[in-house]
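So this first bit is one chain, no partners, the form predicted on its own, shown in structure tokens.
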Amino acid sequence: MAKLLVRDLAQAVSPAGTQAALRGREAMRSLDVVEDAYVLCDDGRIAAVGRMSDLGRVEGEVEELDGSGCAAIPGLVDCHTHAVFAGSRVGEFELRSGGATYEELHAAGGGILSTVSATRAAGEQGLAEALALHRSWMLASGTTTFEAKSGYGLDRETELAMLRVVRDAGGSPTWLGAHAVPPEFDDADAYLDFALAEVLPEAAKLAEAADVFLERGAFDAVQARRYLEACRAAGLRLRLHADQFTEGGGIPLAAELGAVSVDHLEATGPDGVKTLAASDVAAVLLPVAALFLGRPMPPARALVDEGAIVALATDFNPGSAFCESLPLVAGLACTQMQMAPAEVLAACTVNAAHVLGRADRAGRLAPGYDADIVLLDASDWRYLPYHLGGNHIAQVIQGGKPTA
């Protein structure tokens, strides 16, 4: 394999040090920016980061890249994704724009269940394609790596299909057995008895996470214990979706079992901020589904400067927040949850590897990484979110070549 020279950069930007995650307004803000830089790689990780001035000969084949113009940053890391499933909502985000509220199109059957059923439909190779289709979206986002979800099938089969799609897409394949009850059992608990005796044993084979919805008409904090204590008994490192509509013991619960992060906090208040800033269970926020349910903003603030750790995500489904696009996620993070861009750059590369268990290789631009670069149309990396909404991915570089 060749090595790959990016050359002649207006500024390679990556978070500094080698600690994660990071946590507080210092650690978050400091950066190591090289101005007039180049990036080579080697072997699909990165070899050396420097001035061009310093660049020395290249030994061997190498392919060169011109940079020129552009500002380097890791590649992003979309640590909260559902971005296998099947069908459409756009009729339901018709209702919802004329005032149906997202409790009360699932409880009419719509929403997650709805889903269910065109993800049921579609086999597993239709889900692949269907992932396929969702993850060139993200790479062409600067999305590297990425997490998704299964909790769409809600039977054994779709369950288990959906997790090794994502794993054969590369993902980080995390079991949402508990997303919502499904139309053929009775009650929660019914279901939990299913899905801990029938699919548990072998999507701890596939997940390297288990997940759940834990709110006002999906689970409540006691089957979410239930839940958890089993998935972490097999072996799976755990997450909750959490605070989303209400603040129901999914924060204190995460802090209890040790899970690796709690994700949505929109109904946060401040005795969760405490709570998460006093444990290691990274808060992972998600400012595009509290756009798209008009919903309030996660209290990111509060949560960097009471030193929690935070990650940002795009949550992408297609119910509630139908964007696949971290660079938007940053851009509502600066404008709509105060957060400094430093900090939404640490947020959605180093530690949202954290959060994957994947921050020894991803989510910075250092000799060891992996060689995932995403290279901004831009002289100045503040552009990721300063630009909202816009087309400023020049190029994106994974596993030392280029994508596109």
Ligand code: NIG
Given for the second form:
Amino acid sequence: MAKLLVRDLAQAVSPAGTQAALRGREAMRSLDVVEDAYVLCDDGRIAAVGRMSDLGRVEGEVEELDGSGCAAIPGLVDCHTHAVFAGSRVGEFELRSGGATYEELHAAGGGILSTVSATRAAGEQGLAEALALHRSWMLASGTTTFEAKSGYGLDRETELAMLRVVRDAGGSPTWLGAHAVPPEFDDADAYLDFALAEVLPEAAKLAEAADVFLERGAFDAVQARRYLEACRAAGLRLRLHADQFTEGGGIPLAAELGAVSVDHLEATGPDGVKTLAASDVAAVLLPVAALFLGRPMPPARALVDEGAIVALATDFNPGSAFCESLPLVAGLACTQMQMAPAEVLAACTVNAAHVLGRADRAGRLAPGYDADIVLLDASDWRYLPYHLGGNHIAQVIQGGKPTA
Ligand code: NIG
Ligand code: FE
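Output block for the form predicted together with the named molecule, input the form predicted on its own:
In what comes next, the whole complex appears, and the chain from above leads the way.
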């Protein structure tokens, strides 16, 4: 593979050091910033980052990319999405704009279950096509590494198909086998009997993690524990959707079980923050989901200041966060959650890669890491969060190759 030299960059910017995850204000704000920079990629990896004035002769076949006027940052990592789905919830979106709540729609059999019907009907090929479309939107927003969950099949065939299409698209698949109780089961326990006996053995071969929606109207803490313990025994890393609407004991459960992350946390109070700060469970914050549903923002400032591992993600899905843009997430994190731009960059690169178990390869612009790079058409990388709803993605390089 030819080398790629990105030259004459206004800046090359990366979370500093090699540590993952980064926790606390100081570590999360520490950046390596090289002005008037180049980035050299070789065989899909970053070979060197430095000042143009120090660039020597590059041997062999080299493709050059003019980065003048641009800031380079690591490819963004979206560690929480539901990007495999069919159908649309635009009608529900309109109902919610008129005052219906997400929980009411869910209780009435709409919400997640309406996406389950459409997803079951799509077939594996249809799901692969839907993911490819969503993936193209994500890439155009700077996401080069992504996770995507199942959870809209809730039968054996569709759950496994969802995991396969994520794997085949190069994503990190998460089995969200406990997302909702499908209509063919009377209650959550009967559904879990089925899911753990019939789906888990195959899902564990395809997925990297398991996830559960611990919430009033979905799965309670006892059911979540049962599901997660079985998934852990099958070798999966554990994640939870918790404290989205109510504090339901998800954080202590995550800490006890050694989960990788708890995600959402819009309803988390000071005790939950303390428990997370004292644990290795990452807090994955999803400010678009809070905004989209008119919920309070999660307590990001307290989580960072008290030393919890904090990551940011989109939660891209058709119901609670129809938004694939990590740059918008970054803008919301700065404006609504008082996170500093550098903390935000760490949270959607290194720390998100840590949640996916990929921090040795993804999330930094430094030698040895995957050559996944975003060029912003701004000479100051902070335009990423600053231009709210704007688009400064000039080029996305994945595996050392420009994608556009
Ligand atoms: O993370 N809260 C549960 N699951 C998703 C939403 C899924 C949907 O509404 O389709 C979430 O917000
Ligand atoms: Fe989610």
